[in-house]
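In the block that follows, a single chain appears as structure tokens, in the form predicted on its own.
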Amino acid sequence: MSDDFVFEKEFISYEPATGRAFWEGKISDIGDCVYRARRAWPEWAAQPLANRIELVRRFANEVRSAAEEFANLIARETGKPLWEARTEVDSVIAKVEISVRAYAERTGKKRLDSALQGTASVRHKPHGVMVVLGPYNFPAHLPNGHIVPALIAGNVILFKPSEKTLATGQFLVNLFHKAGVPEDVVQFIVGGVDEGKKLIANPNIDGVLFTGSLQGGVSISRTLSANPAKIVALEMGGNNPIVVIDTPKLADAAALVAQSAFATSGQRCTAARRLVVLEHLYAPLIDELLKLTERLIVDEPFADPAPFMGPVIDGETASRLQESFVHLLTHGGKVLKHMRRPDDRLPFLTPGIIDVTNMPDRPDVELFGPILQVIRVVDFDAAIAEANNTRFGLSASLVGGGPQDYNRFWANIRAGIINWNRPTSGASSAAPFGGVGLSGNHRPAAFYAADYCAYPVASTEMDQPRANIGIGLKDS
């Protein structure tokens, strides 16, 4: 098969809520894209920082102008409710000023003056050509969280969105171009796994910023393990616990659990996968949770009344989640609420809740959809131990208890995001976002993205050469 034939291959994205084809385009020529990015980088990096900031601020204004069109596009291509797509667009806009502040705070220029020793300074330089690999669940907000800080720092971007959300990725990149960011500085890459591998392996890229599955992150890490010159930031999801201990507000606790587990149809990396609950609270909490879950509306993005959740991303994903639910059921799980698929032709799933307390070998995997596993424990010590019973470590939340309980929880939980009486999801972009274990490689995004978008350079400087050797010389 010739390369020319490969480049004619087309990718198609589909509307989850209808199954109809939504967008199609030809696969990108990876070599040519990298070449153009490498050629564009020196001029972009040489731009004054103020110029780059001005361009990303213009980008934010372009997003504001196209906000409703953008939200409609995201809702159609992901299946998420329109109200949620609108909040995603708001996050894209807000990311610009957050990134400007973060760059100043995290990478600000420092000088230490000394009359005899000159000036010691610390400044930051961009890495160069950065590959951004985006996910389908937040196809604008999450890649934008890499792109904006990387552009401010002076990098150029090769952005390959998920092949399931190509229209959103193209729209995002077009807004950068409309704002005046040169086309070769931010490029839209069409492709799938093979094109992602080609990008990562290309010797002329300088780093990879990835949000996605554990398998994808491990593959990137293996590919680049022998090349420490490449900067790699990985965000790979989690098997996140929400722990409920004594509280008089069980209805509120149930709402926090439902928000954590089922928002975005469970397709959030910070979604609660496991509910860990004290034995004596189990019956009343589950009663509240089941009553609330029965009321959640599952429907297409533009339905009236507005749905709480839409479909998962596609039929294949829905089928895998159904198989996972059956696996839990047939290996010791007790169904509390069946996960149902009303129409086999479409990927709508209702929330599923299953008690896996007596399951001997609970799988430590990220079930990326509306499945909540419930585990009963005897006391707070057991709850903390169960919450930590995972190789992942992205997000964890404690519901109930007092300040001392939360301090103990915070001190003992292994996670990059630890909340109290709040959902496991919904982290602030003004804080670092990342995890430990199999959830990430200690390069948190959001406010700390500036840390991996530029590297520090230490210098000592004097206006004129001034030196002498005061010891170890022969007499003249």
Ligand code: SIN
Given for the second form:
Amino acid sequence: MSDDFVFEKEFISYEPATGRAFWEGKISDIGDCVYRARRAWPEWAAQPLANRIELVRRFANEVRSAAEEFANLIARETGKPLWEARTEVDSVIAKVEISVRAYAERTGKKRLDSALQGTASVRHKPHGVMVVLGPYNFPAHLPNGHIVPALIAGNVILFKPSEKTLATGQFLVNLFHKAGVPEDVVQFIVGGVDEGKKLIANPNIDGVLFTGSLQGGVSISRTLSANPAKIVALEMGGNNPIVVIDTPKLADAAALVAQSAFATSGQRCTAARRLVVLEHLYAPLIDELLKLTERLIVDEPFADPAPFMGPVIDGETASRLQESFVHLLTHGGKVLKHMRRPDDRLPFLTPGIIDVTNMPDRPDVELFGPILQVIRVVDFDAAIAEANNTRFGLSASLVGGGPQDYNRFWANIRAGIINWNRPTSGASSAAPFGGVGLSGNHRPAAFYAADYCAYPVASTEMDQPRANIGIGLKDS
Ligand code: NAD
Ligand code: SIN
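Provide the structure of the form predicted in complex with this ligand, given the form predicted on its own shown above.
All chains and molecules follow, beginning with the one already shown.
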């Protein structure tokens, strides 16, 4: 047992919709977990690839068998509607076959043409002990998107879920164990930011796969900046724009905006935070948007009729979002729809919409909740400039226009996800997923996760030593 272990500290996760304690457990002994992971790694890495693939496929079957229980748990612990939690479980299952394919396509063995005799090839090796730090908004799907490809590649995993979604994290890890993945190969770590910091500072880890806030990502980046040997993949937030230009289908445009801004109560990294709209479309579009958002049901995850969105993750987050909304409105924003909190004791928030066109010095921060800021612009050039007016660069959508407009948008927008007549969110696991600017560190996840889970080894090979020095020798 390591010296820095603190016995008495416990973590509790709460059910956002009721405020009741949901899960509790003792903080993990980080030193011991890292020790066990390092000890387990050689045997796991030495297994044939087919064995590791077989085990993650069995894991997918375990998730299938427990799907409804898992979805219930995610819905209770995050507050997201049950229908949405079910789609998260589906994504966990789908990730397995996508990762098997990605490993073969992106990091499989390749034979190269060799001008020399013999062969030249590229193969990949795992890094070793990988720390996975997960966020609360997709507490199963997103960390699983690191864990499965990392396991296939031959790494072992220390998974610390968000301190707000520990039950989901534990359930996920138990399913790996049930499938036959050894306990020390995927470990569930209980802790918060301090334990995350201890994990990444431990000299015996080889990499950190982080999905979370800009603040967390920057801190990790700083800690490891003097240690280039560690692989670090950072998936962070966004201040994502959705741009609406001329379209005969304004009601559909409004639906795309509402879906982008308010799905998962705005707690998606790819959620639209800013609606950029041409001046002459402003009044009719906002009219459609207000009518629609008025109808969105905000309720607890299991309510009947099913809600569009549930609460945000906790009271502190709800209060911070309320303060941000007040900040916008007291600094030049014009409220189009108030964000309300019907019960101060619970973190349910209704969608808020605020016109910030005339606000000087708009803060370029991610408001991770159901707040949409609206900016009016005179033309398409101004719309593109406004969309790019952020240090982040995760997702962006254009709604309306024709193919030429979209080509211009695509060519000029700085983001890792650029869509046309589609929401900013709902990214496909079969594509790379990551952003530029402050949204990431150029190590996209999803299909390209294979790239950061293994490193390439180039080899030239002959079955016998055959060599002579052809030039520069004295006569013997
Ligand atoms: P967070 O940064 O607070 O925490 C994420 C995880 O990292 C947690 O496990 C936390 O304990 C740990 N952590 C935080 N700071 C750390 C530090 N300095 N050192 C070590 N570990 C640390 O994020 P969150 O609030 O749980 O999630 C919401 C954020 O995640 C939003 O900003 C959202 O945009 C982002 N997100 C990004 C993506 C993406 O793929 N780009 C996807 C989902 C969520
Ligand atoms: C997220 O990872 O937060 C959202 C994924 C998406 O819906 O694009």
